[in-house]
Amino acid sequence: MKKLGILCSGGDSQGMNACIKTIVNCCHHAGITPVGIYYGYEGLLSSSFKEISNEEVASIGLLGGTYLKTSRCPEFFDIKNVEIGANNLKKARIDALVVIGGNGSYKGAYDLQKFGVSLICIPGTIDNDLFYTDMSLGFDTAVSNAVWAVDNIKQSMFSNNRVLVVKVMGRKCGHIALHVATVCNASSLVVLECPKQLTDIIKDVKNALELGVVSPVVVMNESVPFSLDEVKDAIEKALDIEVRCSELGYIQRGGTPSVKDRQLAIMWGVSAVECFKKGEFGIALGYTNHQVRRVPLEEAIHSEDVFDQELYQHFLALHQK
């Protein structure tokens, strides 16, 4: 019987469990043995392999995180360790591997190919920084969680006429910040893709106050070159108004995946097993123009960084006098 390995790598994201469940179910329907690889590439190096039954994953689809656990594995940057991982798969007679993760995970998968491993990759990262696909698993839920948090904090800020400065996740990619700022009607957006100085943030807040906004909101990506306290102090000094800060952190990663993330998880899980059955490997699954697509893994890794300029212009339009 053929064996298909499943591995999650890097940061966990909502939808990973729904995807694992889908792959496991589809494998059993097709007479394929699904093998879980625990703790990402660390588990690959230590042969932490286990066959998975349908019963084990019956209730995981609605949970955040990953049933298979995950890790960041710096040892996998060493090509000698990559070869060890590939040999462990061969010893376990695993015919192909599905990797669910972000850009770092994709690079590890690409290296595994050099040692004869058949690969299928699925984008799983809240950062949405794999630019060959419109969305990745967890992004929609992470944005929704952040919007929920900002909306609730704003209610308190409004009661006290305070400015709110919020830092969201995303590493060096500003997609989460852009979507949260637009939906929450923030007064200022600070991302690496559209650089700003502290004076620009102050100008945005001042403009909002002049337009009658009682409690302006500033949304920052976690990688911008200002701390929350620096932004807070600059606004308070320039505008003589109270400012409160919040770093949302891991609340963005947890919780039940959204309908969109569960749909993507199911579509990609089904597609991954179809690819395995057809012998289509060295590919990354994506989602563009409302359709699942399959692209060469190398193309996915080297896809050009794309920032949603159209949505950014819509955000700017909300604050024009």
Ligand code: F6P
Second form
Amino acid sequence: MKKLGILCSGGDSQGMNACIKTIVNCCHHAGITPVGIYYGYEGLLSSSFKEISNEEVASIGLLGGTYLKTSRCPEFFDIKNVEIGANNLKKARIDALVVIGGNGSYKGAYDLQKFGVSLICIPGTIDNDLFYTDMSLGFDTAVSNAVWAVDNIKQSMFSNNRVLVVKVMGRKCGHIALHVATVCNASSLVVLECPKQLTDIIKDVKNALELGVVSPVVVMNESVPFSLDEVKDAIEKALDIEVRCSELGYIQRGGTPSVKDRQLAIMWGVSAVECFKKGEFGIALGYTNHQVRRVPLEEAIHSEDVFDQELYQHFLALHQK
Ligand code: F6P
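Can you give me the structure for the form predicted in complex with 6-O-phosphono-beta-D-fructofuranose, which would complement the form predicted on its own we have just seen?
Everything in the complex follows now, all chains and molecules, and the chain you saw is the first one.
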């Protein structure tokens, strides 16, 4: 029987489990043995492999996190270790590997190919920073979780006429921040893609107060060069208004995947097993213009950064006087 390995790597994201379950189910239907590789590339190096039954994944589809566990594995940047990983797969007679993860995980997959491993990659990261695809697993749910949190905090801020400064995840990518800021009608968006000084943030908040916004919200990506406290102090000093800060953190990364993330998980899981059956390797699955795409892994890795300019323009238009 042919064997298909599955591993998750990097930060977990909502939809990974639904995707694992789909791949496992499709493998069993097709007479393929699905093999779980536990703890990402760490597990590849230590041969933490185990065949997965349909029964054990029956109820994981609605859970956040990853059943297969994950890791950040700096050892895998060393090409000698990549070769060890490839040899471990050969020893276990695993014919191909599905990697679910973000850009660091894709880089590891790309290197594994150099040692003859057949690869299929699925985008799994809340950051949505794999730019060849419109969406990655977890992004939609992470944005919804953040919107829920900001909406709740805003109600409290309103009671004291306070300004809220909120920090969201995304590494260097401002997609989560942009979506949250737009949906929550924030008054200021601070992301690396559209750099701002503290004086610009103060101007945004002042503008909002003049427009009659009682509790303006500032949404910041986690990699911008200001701390929450620096922003708070600057606003309080300049505008004589109370500010409260909140770093949303891991609330964004947990919980039941949204409908969109579950759909993507299922479509990509089915497609991955189709690719395996057809012998289509060295590819990354994506979703563009409402369709599943298969993109050469090399192209996926080298895709240029894009920021959603259209949504950004709409966000800005919300604040024009
Ligand atoms: O890449 C996903 C992500 O949640 C980022 O948004 C965040 O910066 C990072 O992971 C945190 O990683 P870790 O949980 O490994 O500290």
